[in-house]
Structures are given as structure tokens and as C-alpha cells.
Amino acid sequence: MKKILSDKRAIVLFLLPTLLVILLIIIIPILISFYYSLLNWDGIGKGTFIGIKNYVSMLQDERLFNAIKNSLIFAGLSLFIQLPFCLFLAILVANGVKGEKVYRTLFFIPVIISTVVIGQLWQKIYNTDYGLLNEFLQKLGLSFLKQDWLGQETTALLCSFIPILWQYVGYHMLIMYAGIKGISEEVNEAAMIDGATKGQLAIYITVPMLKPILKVCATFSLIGALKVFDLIYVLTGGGPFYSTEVPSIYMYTTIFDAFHYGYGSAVSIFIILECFVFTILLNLLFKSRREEA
């Protein structure tokens, strides 16, 4: 093994397939999008080179700023509501709750369901006329709360987040669950001998030792929220009145509905840079917390 690791030719040989895949499906498409972002092009014929004018236009685009605001709200909800809820479930299930394997499976089922199917499912739940949510409220005698959940600006954004929470709660929970199971029992036993309660074990032992896993989940959750597309597109298409529109949907409609390929490509580059910058900031935050600890 040491001989292979010291052989630079062997290292290059093993890394080459992965590097080629990354080059073909990530690096080259990004470079092509960046080139298109410097053009005034409708997708047909030859584009006109306009330099950074598309990026300058983005600075004055209120619709884009609204889309960014919505994506940041999704990111905040994902980090401060979804992940703590997933952590609570992971700790609960990992502590030997009855039917542990069943719960693990049930929570993970939404992850393997197609996002389009989930979007259609929640559309039926939110439906004004026959939706499960309105019917449930009526049965409880709260019919005055019945409304068009996805058709109003005040409720559409939050109602769009709930299916995302439901779909990915099992994904993050399972990662955290595996991390908790990887913590040595001897550490917990020593703390319990010293008189620690289960709550104190979770706060002072499980969570600190789970920080590398929490960092991974936070990164996945943050990037997923910033580039969310399919579920929002199926549920609302970005409406009503752009109240649920996020940068990825704005990019899609700009390119394929308005045929502004140059400007839409500039938005795509912005999404990439946004994810990159926020990932760095998140890593710095976890690094500073670790140094403080």
C-alpha cells in the first residue's frame, strides 16, 4: 500500500477518471456558461459580445434580489429549523427507542421518492377545494382558517418549505444517526457514572462530538437550499407574483421562456459563486467555533 501511495504515476492513474468526469460535467459547463454570460444572445444564431453588462444589469434587477431573498429564507429555515429537528430525531432514535429500525426506514422513505411526485402530492394536500389540510381544519372546527395555501403571497413561501423539510429530514437524520452510533459507549458510560442525565449527554457529549457530521449536514442543507429548483417549480412555478421564486427558477425562466441566454447564464454563474461563498463562510464559522472550544 505504501509503495502505491509513493508512486506518483499510480496516483495520477487512479485520479484521472474522476478528474475527467469532473472536467466534463462540471468545469467545462461552468466555463461555457461564463462565456455565454458575456453575450447578448437569444439562443439562436450568433451572440453579441457585451462584456460584463449582464452582471451590471443584475445589480439593478429587483426581481433577482427578491429571488435571492427567498433562497436565503430557505437557507435560514433549513439551517435553523430542519437541522435541529433532524438532530433531535437522530438522538431520539439512536438512544434505543423501541422500533429503531422501523423509524430509520420510515424517515428515509421520502428521500427516495421522486421530487416531482412529492410536489404533486403536496399540491393535493394544499388544494383549496379537496386538499387534505383544509379538510383537516374543517374537521377540527377551524374552517375559518381554510385558504388557498399556494395561491397567496403570505403563505406560499412557507408552504413551499414544508415539503422540503419533509423530504430531507430523513436524509440528514440518518447521517447524524450514524455519527451518534459511532461515538464510543465508554464515553457515555463514564459521563453517566459521573451523574450526567440523558439531556446532558446529548448537549455536552453527543453534539460536540458530532460537529464534523453537523458541518457536513449544514453544508449539504445550505447548498441544497440555495440551488433548490424542482420542488418549487412543481409546487408554484415561482408564483404567485414571484413570491416563491428563487434564483434557479429565475435563471430557468430567463433562458427558456424569455430566451435571454446571456443574462440567464450570468444568473447561473451567480448561483455557483453564491454557493461557493456561503460554503466558505460556513466552514470558517465551524473552524472558529472549534478553535474557541
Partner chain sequence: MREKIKIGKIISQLFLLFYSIVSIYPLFWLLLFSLKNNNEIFGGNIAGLPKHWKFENYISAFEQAKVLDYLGNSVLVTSITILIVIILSSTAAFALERMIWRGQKTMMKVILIGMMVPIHATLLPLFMVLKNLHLLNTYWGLIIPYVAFGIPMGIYITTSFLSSIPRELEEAAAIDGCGIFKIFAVIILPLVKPALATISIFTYISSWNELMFAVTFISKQEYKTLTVGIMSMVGAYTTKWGEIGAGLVIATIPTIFIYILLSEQVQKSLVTGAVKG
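Could you switch over to the form predicted in complex with the partner chain, since the one displayed so far is the form predicted alone?
If you are looking for partners or other molecules, they are not here, because only the chain is given.
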């Protein structure tokens, strides 16, 4: 048995293709990206080596700071508004309402739809002259609120985040729902016998027991927020006047529109580090909280 399972030839055959693909497409490109980030290079010919100069200029790049600020605003909205809302929905649905399965299925539909479709759809919802949003406002007699939602700096940022938050409500809700269903009935029954109301049950039993799941959702939405690209690319492309720009959009335009290959690569290395650092921070935060409790 052991002899069969340590067949070197088979191991190589089973693993080599996978290893090659991961090495060539993920790991080596990141190393190349780091190398590019040390160059002053416009993509044509050979770049000149400038050491960490790109990183130094990043420290004074207001457009980058603005992009980071936007992505943090998005992360904040996602953590403090979207997730609590999802938790609320999950508790409602898991509490044995009629049509439990139907709600779950419906809420999840936006999750599986292409970002391009969602983006185009919302662009039309926000359209100044013929969009659904302005039409509704008019029907409600609130015509004075009608405006160019994505075209002006004051509203564009929030309006480009809403579709992303909307799209993933069903996702987080479902993860939390699965978590709630995993809490044993006995715990709930014991609490009910002790006279807990449904509200108390949610606050004192469900939420604390759901902590590991909430951690997953928080990590997922935080990292998702730091990496967000598709929907903003489709909706506004970062405009107007960079007001909706996030780091990955900034990286993309720096490289493919402005042809600053070196600087754009430095931004991409920054995105990797940022995701990494935040994941660790979040892990620590949850860990220390648990020890306190």
C-alpha cells in the first residue's frame, strides 16, 4: 500500500501541471511585478532602474490617497451597514418564516449575475433623463431630488458603491443563514425555556455563536472592498474627476491609459500588501476579542 502511494512518477505527473500553472501565472508574475515597480518604464523599449523611487513618489500621490480613501469608505459601508443588514435578514429568514427557501433563492440571484450586466443595468437606473431612480422620484412628487447621480462628484461615489453592496447582500446573508442553521436547536430551546424572547435570543445566543462566520464575512467584504474593480470600471471608470477611483482602477489607468508601467506596478504591489496587512489585522482583532470574552 505504502509503496503504491509513494510512487514518485505518479506524484510528479499528478502535481507538475498544477504547480507549473500556479508558478507561471501567479507567483512569477508577482515577482515580475515587483521588478517592474523598480523601473521607470513607459512600456516601450527597456525601462531604467530607479530603485524605490516609485514607492517614494507614492507617498506624495494625492490621487492614490484619494483612491485608498474611497476603498476604505467602501469597506466601512460594507462592514458597518451591509453586514449588519445581512445579519438581520439572515436571522429573519432562518427564524422559520413562510417561504424561507424562496427568499433565500431570490436574495441570492444578484450574486451570480455578471458584474458587467449589473453595472450596465445600474447605469441605466441612475440615468439622468430616463433612469428608473429619477422616474421614481418624479412619481413620488420629489422631482427636486432628480439629479445626475453618477455624473457629479458629490453623489457619484456613494452611487457607485450601492450596486456592489446590493449585489452581495444575498451572499453574506446566505453564509450567515447557514451558520445560524448550524447552531443546535437545543441551545435555543434551553434559552426559550429560561424565558428569552426572540430578540434576546438573537442578541445573546445567535450573534455570539455566529462569530466565526461573521469573521469570514468581515474578512471577505474587507478584502473584496480593497480589491474592487469590475463594477466601478463599468459604472464610472473612476470619474468624474477621479471621485470614484479606487486603487485597482488607479493601477489600471496608470498602466494602460497613462503607460506608466513602473509606477502602476508599484501600485499593484501596494494592493497586495494592503490586502495582506488587513487580513492579518482582522485576524488579530477577532482573536483578541475572543480571548477577552
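Residue numbers count along the first chain shown, from 1. Everything numeric here is computed off the predicted structure, so don't read it as measured data. Note that the rigid core is defined as the largest set of C-alphas that superpose within 1.5 Å between two forms.
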Superpose on the rigid core, then tell me if the C-alpha of L273 is displaced by 2 angstroms or more between these two forms.
no
